[in-house]
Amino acid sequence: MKKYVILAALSLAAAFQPLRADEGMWLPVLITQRIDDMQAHGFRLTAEDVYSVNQASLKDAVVLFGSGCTGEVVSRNGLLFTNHHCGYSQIQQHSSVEHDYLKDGFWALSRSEELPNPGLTVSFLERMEEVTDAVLKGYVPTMDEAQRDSLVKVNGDAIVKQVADPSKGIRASVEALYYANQYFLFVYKVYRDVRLVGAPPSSIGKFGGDTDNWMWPRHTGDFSIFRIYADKNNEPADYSEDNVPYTPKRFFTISRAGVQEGDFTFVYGCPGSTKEYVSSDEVRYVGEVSDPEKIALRTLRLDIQKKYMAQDQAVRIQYSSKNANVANAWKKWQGESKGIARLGTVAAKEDYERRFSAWAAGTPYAGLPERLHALYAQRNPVYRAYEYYVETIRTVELLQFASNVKSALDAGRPVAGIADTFFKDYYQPIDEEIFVAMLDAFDKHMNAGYKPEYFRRQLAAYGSPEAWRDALYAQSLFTDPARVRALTPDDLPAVTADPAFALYDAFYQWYRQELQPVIARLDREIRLAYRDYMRGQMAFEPDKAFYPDANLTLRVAYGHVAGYSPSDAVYYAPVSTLKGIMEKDNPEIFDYNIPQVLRDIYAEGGHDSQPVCFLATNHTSGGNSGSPVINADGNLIGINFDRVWEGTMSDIVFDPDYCRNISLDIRYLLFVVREVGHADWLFDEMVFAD
């Protein structure tokens, strides 16, 4: 009786609480294992609708866009949506002073106006299948890790060779999952004539800039529109005027019904990299050493960049993209380390490891957390030196430039173009100040055992980073555009002797000789330990569903629309509107200066409640940008583009209270296409579910 009452109470509570699915990025091919749960959370389609190799399924409407984003097909004529920040470099490449599509937006008004993008591809997943046995064929347990690696490579290459067919655009790859306990073959069809159809002005597509990046409330219209072209047989082809719009096996129908708190959401895309099953040692290193140190170093760089950007409009333009790149991870790491600390993830993992070890005694999994602990103790100081090197010396632009020019000369490639690209966006006072700050930081924070001999000698000779800077920037030929442009392979001796190249190279050789071999050896051992530990964790918790860490392969993440509470007494509602854009609008602030046309449209009235973005609990990561956000009926309701910074530890540990993905509401895309782009012709090919 009592038991019945408790059960009934539980099921009542479940009925009235927003349902929680949240954590997990699942392999579509195994979706049959999740479909009951998805349906219990409101999904109304079947496993076959999500992924099938026998019939068209939703997977056939999802692509890997370029090499690091996701996109979705939205018409029978190959129309494609992704993010503005995913199409950014294409939009930029088509921009000039006369046609500044980044600034003003771009709208093809017919197919003939769509712009080709050499080098851009979209990859459709044809199928995935497990190939573990074939990959490990010939493996015997006496093999060491290096032998296993080469066996896996040989077998994997053979499998790929059997199915790949470059002449038909078929690419294949074998990917390790669960720390190489399993291998899957992924077969893609790659289309390479992908044209730009539309993009809003950056003041819409990048509205809020880095100020709002990783933040809520968010009002970024982060979309761009492309179209896939094929030859007359619908097969991949190089760009040609004779190509025709690609006819997809499946495309998304669009829902205009809108989202409400609690609605089921499903993100179908390609998350890049997560590490959910690492030991407490890795989490402690990331949260307490790596993230805080890299944040501090980037703060120095960002402050220097910002100081000069504020003084000069030309410098602001030169450094806006560089600054955005530095700031993106900088902000993400802040959320990550805070989130790890707030959740007590290190202590929670330590506790888990104690329980694991007690359970594992006498099994093949005995001693694994302890072994990882010992390996990390060896690896961390070396790895820290490597990360410090990357975030200091390698960020000095002149040094990197010297190395790039040297490589080009070595290979007999012309350097004039490299020089032009570099100097267009180079402001030497910024670089000089960063040089001093980075050398100083490296000197102060690395102990003597981790400083290259050359660095110690030179710094002692100059007496200070400032004196070293004065000499280096005065003497280096790389500060002189004319001299660099004129360099030929005959000048290699002068290039090699140049103080900028010498400093770069001294560090690089030190890395190659002192750090890299140690890191590689320990990483191999750590990987091996994780492979056992992963299996051990699965054996330890036989009832838990383990999703594989992200590796840029296609995944399903499901959850629901939800707000969150970032701090005491604050609650964030999950939907933002045009009213919020008007509240932020400020011609004085670059990130918040909206185009006049949006002000005019707003002034007409009636647009206050126009939705812009929404939050949900889907487990996403970098690479999920541009992913379709799908409702319970499989219709497109949004385009994923970001997460909230308080939840960016989701790459290591997922917290349903804080982890939210941010999506563009598809109705804002439709609004901007119609009101700002006047590209109504695109609506004719879209299919609306409601």
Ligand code: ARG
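In this text, all values refer to a predicted model and were calculated from it rather than measured experimentally. Numbering follows the first chain given and starts at 1. By rigid core we mean the largest C-alpha set that fits within 1.5 Å across both forms. Compared with the form predicted on its own:
- Remark: with the core as the superposition reference, the CA shift of residue 603 between these two forms stays below 2 Å.
- Residue 241 shows a C-alpha shift below 2 Å between these two forms [criterion: core-superposed Cα displacement of 2 Å].
- Relative to the superposed rigid core, residue 392 undergoes a CA displacement of at least 2 Å between these two forms.
How about the form predicted on its own, since we already have the form predicted in complex with the named molecule?
If you are looking for partners or other molecules, they are not here, because only the chain is given.
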């Protein structure tokens, strides 16, 4: 036990050594250790203003939006901003050919017009605290990893049970940091009645589409507006017409002063996942194997979806959200793999490991890079097969649907609702063409030793993926909405025998029996090696700041407004304007076809310099989408929504010359709300600093 107390203290001490403002994702509860550096870079508030459990602070205006984005409260009546792409599925669910809110936008002109969103939640962080000693209570060095994991789970569950109260909307979790060298408790209050208030047309909210995604200059009005509702006591409640707007502890004041290059900025949000401290073997696999192969597979799917979406408006609505979800990571992986190669990250990691090994000789950390290298050599071929399975077989919608129905019937749940949801956004010709492309790719590119016997046998019997498709979609009951809706547990034999379920299940059983045990065993050994390696890195570089990898918990990242130079003789200024939108406007290209109302507004004159987006050096990741971007006085100046393509390797290695986060300028949000949505009634409840 004493060993882990010492190590926790070591990691905390290392975390607070000086580091340039641009890099790092810092825990708000420990912000007192960073506040001097923040203030040295221009911040004018105190640590208590950023995070406090004794008084309202900025943390109380930030939410985890849904399960993977961030949002910010901007009025005393629970008004909330997030990204358009974060609210996209809700906007899409409310859309139809008759009321196409994706195409035309949606603007409630009174609270009675705000639309409920079943299942959508926002979570406020109540507090966080270190609980390492409590989580590791009872640990002794003679325990193996399985015993340690079991102990951690029991102790962690006990901690959560003490504070969680679902009846009051209180959720809690214990999260491991620094590869389980430290543990923190996070306590949230979760609100369940969140209503759509406004969203621009997709031609504004997704302007530039996949073409501009992850790129600069960016001109995307990536925002949507929601409102949080509560019961009469301001407590979480299910949707009810009797609910009232939530009254927050704190909400953001909005600055209309704008930004200048060099201005202090900080992002307060929930970054999803980073791997800053991994070995060269992990980086090589990501940059040279995983990313390129997943890019190729997703290109096939995207091309198929886009072909049909371009032919039919109804199909475009059905697949807009799906296509965006596929494309987002696809584009990010391209920048990530190129960034890893450009920076020579693998070679740099190898050099670091050589120096580490020389230093570690004769210490408890000796041999760790070599140990990791041997483990990755065993893991990577198996993990590649798993990733290929996920990106091929698991992407065929009919197969996944068959599995979902089977699970519902096994549990005795009705399937009519599952069927309604599925068929609302399903277009069989797309799925059939993806079926052929994915099975063909799996057959051609997967090593023979990693092909399930069922797959080999069936493909040989049919002779081609096309023939297999023709038979499967003709015979499967899952292509018939009425038949699926009528299924009961008595029909389980027919469901199990269905060719769609049989194919899904054959691959799942292959994964579960042949891949998962190997991956799980090796991942446990790799995690254990990283736990030691993390401590070793901190001991090897005692003057370096080590911030914990992102895990979708609340963090602060601070930096400044800045442009960048992506290549020789090219410099990108940090602010884009409405003039740039008009320069890209093209009615013949879907991604660049802006709404006519925006053309009309621009034609009136005087809007050339209207700001749209800006760049800064804040260290962000997935999950930071929708995060508030705040100025030196703590006022809202923007909404984070992306990173530049050349800097997407920041999940693995941060390069201050290339890594830039892209944010919507809050002034463009206000411009669109007023000029396009004519919803300036919302301004009456906002507070402006200038």
